[in-house]
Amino acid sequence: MSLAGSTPNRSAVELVDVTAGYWTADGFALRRFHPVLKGVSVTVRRGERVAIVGESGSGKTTLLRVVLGVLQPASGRVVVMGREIYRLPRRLRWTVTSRIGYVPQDPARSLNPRLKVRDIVMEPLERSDLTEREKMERVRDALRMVQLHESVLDYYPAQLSGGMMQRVLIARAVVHEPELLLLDEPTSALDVSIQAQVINLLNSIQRKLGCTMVVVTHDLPVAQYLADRAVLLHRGAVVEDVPFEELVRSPKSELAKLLIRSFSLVTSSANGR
């Protein structure tokens, strides 16, 4: 007997002619629909680290959203883990959203600034059948793992540094050792130094837990080093999903040509120093 909403695709996230945006008022008792994503389709393979790639406004966001199961789309498939999440009742969408591990984009906004590091970190056990022993021995593995001393467990937000903050809010994305891991822009709030450091961090736990990574960024180099597969999106529309090396090599579309072009140039610069 088949559960609702599931399906034998064993992909880690499939999307299917995926529209979706955003409402707002318009006049009396009027609505506006704005699409952010037009028919988008994308699938990603469990185990592989993709890159969604576009300029700021292009929808990598809201993409992640409907993934995260918090924006239902107007229209289209979204399978998460082999289930149509939007198919399922919603007290029921958590089994499979709880799977996921999401870093957001901003950490200084993201930390809740109340809460010492040890329950930022312990938030996605909550609903676990784990012991409090249990919950604390994943804490700090997942602290090991970001490379934290044990220390910060008691401190709050305010008292670390932009890099510290960063690596709890992936310390709590993969305390629960996720199935897929969600990465929204995770070096632009970071200084140049720290990028590389974080860019590393996140490659060595994709690897030790296995797990499937979507990363977005409007930054082409950083994708490089985090994804083998290139996404483009450009106005709320996929316009290339290739290889890195063959995005590189044979760049078929504008934006694609535009960003080689704009690394290059910074490549250049930075060599004539």
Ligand SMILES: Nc1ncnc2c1ncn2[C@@H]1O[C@H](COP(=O)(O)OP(=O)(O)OP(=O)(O)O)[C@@H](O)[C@H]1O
The other form holds:
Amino acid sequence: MSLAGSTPNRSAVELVDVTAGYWTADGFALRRFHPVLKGVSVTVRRGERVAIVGESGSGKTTLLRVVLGVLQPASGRVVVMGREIYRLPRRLRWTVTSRIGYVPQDPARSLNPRLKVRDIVMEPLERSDLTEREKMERVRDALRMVQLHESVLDYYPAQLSGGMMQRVLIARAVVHEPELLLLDEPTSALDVSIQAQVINLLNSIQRKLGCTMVVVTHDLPVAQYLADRAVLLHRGAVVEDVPFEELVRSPKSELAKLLIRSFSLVTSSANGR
Ligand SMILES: Nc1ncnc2c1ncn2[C@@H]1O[C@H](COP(=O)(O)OP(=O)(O)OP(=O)(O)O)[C@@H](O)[C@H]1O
Ligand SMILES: [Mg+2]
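Alt. form predicted together with the named molecule, vs. the form predicted on its own above:
What follows is the whole complex; the chain from before opens it.
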């Protein structure tokens, strides 16, 4: 069955000349549109691992919100898994967005403090046809995937360490076996040793599910561990969209040169040079 707004293609995400931002009211109660993404075009093929890299405020989270179907652009086309989501009636958007897994930026603030881990992780299965028993089995599988012990099922967020919180969020994002996984700064709230564990975990989950992965980060090394291609955002515009080898070998934008210089500093000081 084909739904309205459907276009056949092999892309997981296609943004075409997207301008998106926020409306704010000034002192005279006049509403003004502040564009954040300005004419952004990006295509992510199915199964690809892509990093969106940019400084704070460049529009990375805004881009994910557009793909998630929660921030309608002022102009441009947004095609997710072959469907132009903002042309679908609102009540049908979930048919696309329920195939996405999402890890939001701030683990501590994203978890409802009143829910136990079992209910947090089960959330994406709410609309599914599974029985309660099957849902619980999926939750247990997801916990195993993120290497958390079953005993955390009865914990509340306040009882979790930062690393455990991030694993719970990842479990929630993959419990419904999404085709597209969106990760917003998945390691920036974690200390370095836990960062490496979470990176390995995400790569093994991506391989297991065979899903498309879009990771947002301001950290070039993290991007390189988690993705094959980098899309560099600067003040809401794409300034580079290339495989990592090419980015490192011949950076074209000032942002890429800057990031690579700071990255080299990190690696050389880590090597004791
Ligand atoms: N709900 C909102 N209302 C108004 N402005 C917003 C809103 N959310 C974000 N902005 C503004 O949009 C711009 C881009 O924000 P966004 O969160 O997309 O940046 P980011 O690249 O994710 O930054 P960071 O690395 O700090 O997370 C910022 O100037 C921000 O202040
Ligand atoms: Mg952000």
